[in-house]
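A single chain comes next, written as structure tokens; it is the form predicted on its own.
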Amino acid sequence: MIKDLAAREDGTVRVSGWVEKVRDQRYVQFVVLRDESGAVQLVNGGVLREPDPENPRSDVLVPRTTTISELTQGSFVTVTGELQHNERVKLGGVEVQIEEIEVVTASLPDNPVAGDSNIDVRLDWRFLDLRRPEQNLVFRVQTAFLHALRQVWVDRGFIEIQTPKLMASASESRAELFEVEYFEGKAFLAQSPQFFKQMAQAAGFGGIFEVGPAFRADHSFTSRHATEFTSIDTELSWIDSPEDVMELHEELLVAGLTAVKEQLGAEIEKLFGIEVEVPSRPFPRIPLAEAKEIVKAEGYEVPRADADMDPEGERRIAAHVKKKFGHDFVFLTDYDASIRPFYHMRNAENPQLTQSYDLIYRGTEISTGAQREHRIEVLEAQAVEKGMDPKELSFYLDFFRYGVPPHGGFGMGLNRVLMLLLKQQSIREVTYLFRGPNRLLP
């Protein structure tokens, strides 16, 4: 790998990547060859002597081969040479003198990816887009960040699940679902593994996670939606209080920074212009009616006609926060409940209220948190009152007839997560593959 070069001796090696500049010059050609790990110069300065047609009596110096002349950007090549040290070269301070160079694969000379191409265009030719190093950069980033986060679950002894996407109904009211044919019948996408997180609880796992899709049937096109995500989530049992949850969600978020910030900092920087900040703990927590009024005070009124909060509190409550406790993070906590799932506890002192949180990072919302109600004649009476039949909530409802642990848990976008973290503009920088209203390709 081209990244090990530095620490080799010199002397003969062999490298293969992608050609990602050619300099030819009048008497020596350069090359800049890039693999997953890094770029190296190559350096072809050898040349024949050929006689001038013109001047029997005169040498003309000519390039030793023209396959370097013609490589075409993109073109994957292998070549072996001669490993050099030299300080002076900018770029890792080594460079290889061409020996031998084989063409594997030819790229096609009109490449469809500039450096100015839009978001569609590098979207429509992702596998292109994602050769950039900036690129490559996130998605090591998500590595290290989902490995710092499942080093935590395992260490307290989570267990990890993978929840169907396939479901027979749905896992908080029909908005937004994706209805598919099944057989005979039909099914839908899995906004959620909601009802089957807290399964686990009933089955007596404890703490459980996974990491893996979700699905929302949603036509905005705002830098943040998708219509597929990877979500993060995670629930455990034996909880006295939601505040048991987002000492979890911190020591996850705090974990996963560190690491990010530990083996990738220094490249981000780079890359990216940033540096990578790890919150400390714990992070400010801000009851809703508060922050509200907290932005009307510094000249914003929500305009919703519910009792939520819209982006553009999230983003004055979130400014706030940065100014006054120089955070990132915030929790917005004891969130309505004409606006929460029915399977939310309720506020034991004000039952209009329930034991809920939304949190908000860099000015957008990343998760949703909460203990649930475990109680089954509670559920059901708050299922009838969001209007739900409790029939086609049967399977979910029986969880709770034969006893179960208080418990609560979150869901996270990791995609949002990603896209703050790097202080990008969308979602779909962030997204291997992204998926979209109008976007199902490739």
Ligand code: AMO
Second form
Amino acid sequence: MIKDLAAREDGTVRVSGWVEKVRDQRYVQFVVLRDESGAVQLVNGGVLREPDPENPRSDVLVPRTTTISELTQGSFVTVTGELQHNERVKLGGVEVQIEEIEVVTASLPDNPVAGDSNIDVRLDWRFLDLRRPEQNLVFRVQTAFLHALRQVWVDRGFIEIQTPKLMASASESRAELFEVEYFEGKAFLAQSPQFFKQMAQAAGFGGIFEVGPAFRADHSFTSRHATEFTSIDTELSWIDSPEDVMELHEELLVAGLTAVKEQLGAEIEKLFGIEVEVPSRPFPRIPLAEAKEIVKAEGYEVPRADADMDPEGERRIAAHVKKKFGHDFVFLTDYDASIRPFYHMRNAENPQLTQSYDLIYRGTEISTGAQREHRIEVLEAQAVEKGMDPKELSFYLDFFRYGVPPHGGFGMGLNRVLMLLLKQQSIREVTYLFRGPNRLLP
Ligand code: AMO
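May I ask for the structure of the form predicted together with the ligand now, the form predicted on its own having been displayed?
Zooming out: every chain and molecule, the one shown earlier first.
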């Protein structure tokens, strides 16, 4: 790999990569070659060989070649040549004197993606866009983050599951449901693994996790919504309150962000100009009603008919928390039952409230979590109260008829976490292939 060249001694090397730039001069030709580990300068021509003072042209030992003159940007080439360390070479202090160059696959001459192309053009040509080092880094960050989360789960004895994405019923609100033809009938795409992660608790899997796709037929064209996204889900048994879920949530995020900072912090700083910040524990916790009072006192009345917060309110409460506690995260707790799904447990003292929370990161919601209602009579009553048909839900309600421990969990949008971590404008920048109301290609 190109990054390994600097540590090697001068001598013959073979490198492959994409042509980034060609400088075709009269006596010397330069090619900047890039692979995913870095870039190196290739030279054809003698400028860097010791010139003979008697013969001013003695440095031009290798003839110019049309192979290089005609190289198009983006072509994939393999080069054999002499590695030379040279402090004057700005790009990494090494260069390779070309001895043999093979154009493995040429690129068409006009690269459809330029530095200033808009996001839609870049997404049309996502494979070219992903060649940019910043984009490559996004997915290394994702890998490091998820690996650290998995390590926490595995260390705690959690089991990884894969739940079906084809379902017979809705798993969250019916409004955002994709319906698909399914032989003679119809099926729905899973909006969340909610029911099946709870099934694992009834099955005696004390702790589970899943990282998988979730689908939402969401018409909104915001920077934080996609119709398909990656959901990080976990569920654990024998909890006493949502506090146990929040503690796991904190532990996972701290582990993930620590790994990203340790492994990739320097590169992130170089390419994105930002420092990765690992949050301190515990994260601040504010009951939703109190959060609304705080933003109201600071001049913003949440313009919603229901009891919920709106995105602007979330931004403002996050700004308040940042100022007061210097923290990027805040758990908003005790959501009103009217705006929460039927499976959230209600507060024993105040049944108007749920044992649930949202986690806000830098002003945007990244998660919903809750203790679940595990008592079948209560669960059934709550489903009916929300206008749901218990017959349609019978497969799920059955999980609670044969003994189930108290449990809870959360769902967290991976793409939102990455967007906020890397301070990107849109979820589109950090999703391998974005899916939205107007995008099914590539
Ligand atoms: P919720 O519906 O809040 O909760 O979703 C959990 C998290 O998933 C992410 N998310 C999205 N990301 C991108 N595009 C979307 N359209 C989108 N919709 C949701 C968000 C959100 O916070 N079953 C519960 C979770 C639980 O209680 O365990 C659920 O799905 O980051």
